[in-house]
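Here's a solo chain for you in structure tokens, the form predicted on its own.
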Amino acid sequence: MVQTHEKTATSPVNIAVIKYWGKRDTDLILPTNSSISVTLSKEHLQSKTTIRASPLFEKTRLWLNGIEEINLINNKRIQNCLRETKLLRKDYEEKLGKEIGMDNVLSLSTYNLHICSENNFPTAAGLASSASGFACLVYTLSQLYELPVSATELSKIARQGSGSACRSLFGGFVSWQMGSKRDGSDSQALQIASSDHWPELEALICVISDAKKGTSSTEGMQSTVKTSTLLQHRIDNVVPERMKLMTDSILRKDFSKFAELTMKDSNQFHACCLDTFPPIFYLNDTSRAIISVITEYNDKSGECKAAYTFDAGPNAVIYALKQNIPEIINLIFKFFPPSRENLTFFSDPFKLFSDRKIGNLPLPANFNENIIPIFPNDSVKQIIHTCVGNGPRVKNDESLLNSDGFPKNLKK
């Protein structure tokens, strides 16, 4: 009987509070500026990957969401991750061979792989699916190959799949150091603080569109690098100072400063997109209306009690402290109501509204109800309430492959 080897793991989404936008090297995916993100809980947003190695597999194959097979020959980013992890495994096998003899070492680096990966949230809609997906791929490979390397070393490989993926190798609060070396050896992720450092911080993801965005992040950022004069000012004069201030606000758990920096950096990122020629529009009317609601909420509160941020898409992420989350959810319900048929709009995972009806709570004192009109039903399709979470984890009891090594959902 031929022995197969398999690992399954999950990896989280991370949402940047100091944005990465632009590459100084498109092949190695080396960024033009450093960035900071918050890793969100895998309970609500995750990628899951199963990888099986077998000498019987004729070639390495990969399926997304159990259905779509990816053409690996033309996918340089996936090939980069496969190549780099396989080289590490080969080096590890040679080292073990010297210690215990090559006859006692399993040559996993020579086996082809069957890989199945799935997300429990929309792909390519600006919700960091590529970050969690590539982080999961590299982490699962590292577990399959039993690689004796750190998460920071793995982050350098994940970065070559998707830049932001390097940050999803860690839980909590993560810095991606842009580095300066041409070979990318110092462009890596480091953890600023663990997931339990600031338990009061939570997040609301307002899903406005689950459709694939019109301008991909890869295409968009390179257009910005070529044509935006504002981006160069951001790289040289803004981000370095914000990196220091944001790190300090996280370590001191200063939400007011954290919120101010988060919103300013989101605004400037999208200003750079508008400064691109031709301009790139990731936000839509609903996105801008959410900005107005959060701005009014903070203004009438006399302090920053919520922070909006938008990646390369229209979907809003709102950071807030736990005690203020019910007020914010109530505002979203009031101005962006769900239809009666939309049963998935909000599942209330933390049981905040067991004895209260969402949308009928009083508005904050002096809140201007006319700040925006009430939007048509389902302008916000879903609210995902989540919190700060851990990095990747092994889940070997949740394989996505059947006994033959093919996705369980695949219809033959």
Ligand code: DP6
Given for the second form:
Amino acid sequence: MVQTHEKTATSPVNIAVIKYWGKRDTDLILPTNSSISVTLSKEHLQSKTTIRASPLFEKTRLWLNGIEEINLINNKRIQNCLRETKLLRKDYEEKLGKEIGMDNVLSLSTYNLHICSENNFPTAAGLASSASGFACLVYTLSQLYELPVSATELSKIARQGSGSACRSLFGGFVSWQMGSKRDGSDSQALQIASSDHWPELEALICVISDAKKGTSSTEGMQSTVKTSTLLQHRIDNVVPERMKLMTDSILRKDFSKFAELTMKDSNQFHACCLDTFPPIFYLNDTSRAIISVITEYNDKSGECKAAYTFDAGPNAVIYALKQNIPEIINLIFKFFPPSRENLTFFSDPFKLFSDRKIGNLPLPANFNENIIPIFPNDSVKQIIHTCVGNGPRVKNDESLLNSDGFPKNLKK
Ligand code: DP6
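Could you output the structure for the form predicted together with the named molecule, given that the previous block was the form predicted on its own?
Let's see the whole complex now, leading with the same chain.
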């Protein structure tokens, strides 16, 4: 009987608080600045990947969300991740061969693979699905190949799938050191603090649009590199200092400083998009209204209680301390109400509103209710409440492949 070898693992989403925007090498995916992110709990947002290796598979194949088979021939980024991980396995096999004899080593590096990957959140929601997806691909393969390498080593491979993916190899608070070497060997992710370092910190994702984005981050950032003088100023004069201040605010659990830096960095990233020629707009009216509401909330609270941040799309991510989350959900609900039919608006995973209704909490004293109009129903489609979480994990009892090695949920 031919033996098959399989591993399943899950990986988290990360949301940057110091943004990565710009590449100095587009093939190796080397950034023009370092960045910092927070890893979110896999409980609410995750990618899951099963990889099986078999000498019987005719070619390597990959299915996404049980629907779409991806054409790997044209996908350089996936090819790069598969090649680099296989090379590590080949080295490992040679090393093992020297110790125990080549005949006793399983030549997994020569087998074709069947890969199935799923997200538990809509890929089209504009959430960072490529980061968790590529991190999961590389991590699952490293487990299948039993590679004796660190998460930082793996981050250099995941980076070649999608830059931000390198930060999803760790839980908690993560930095991506841009590095300076031309071969990218020092452009890697490192953990600043683990997921249990600051348990009071939580996040609200406000899903504003589930439409596919206009300008992808890959295209957008290179257009900014070519045309924006503000980006050069950011790279030279702003990010290096901010990296230090942000790391320090995380280690000291100083929410007020963390919030100020997070909002300023999101603002500057979107300013660089506007400074791109022709300009790139990721924020829409709802995004900007959320900025106004949070600004007024912080102002009238007399302290920074919430921090907004936006990636390459209109969705807002709001970081806040646990005790202020109900008040913030209440605010969003008030200004961006859901329609009656919208049953998925807020699922309340932490049971915050079991005995009270959202929308009934008082606003902070002197809150200017005219700061923005009440928006049309479902301008914010969904609020996902989540917390800081761990890095990738093996889940062998949750295979996505059937006994023949095809996706269990394949929709024909
Ligand atoms: C705005 O990692 O998606 O989310 O490296 O081209 O795949 P590629 O880009 P990607 O860019 C993410 C940009 C961002 C900021 C961030 O996550 O740091």
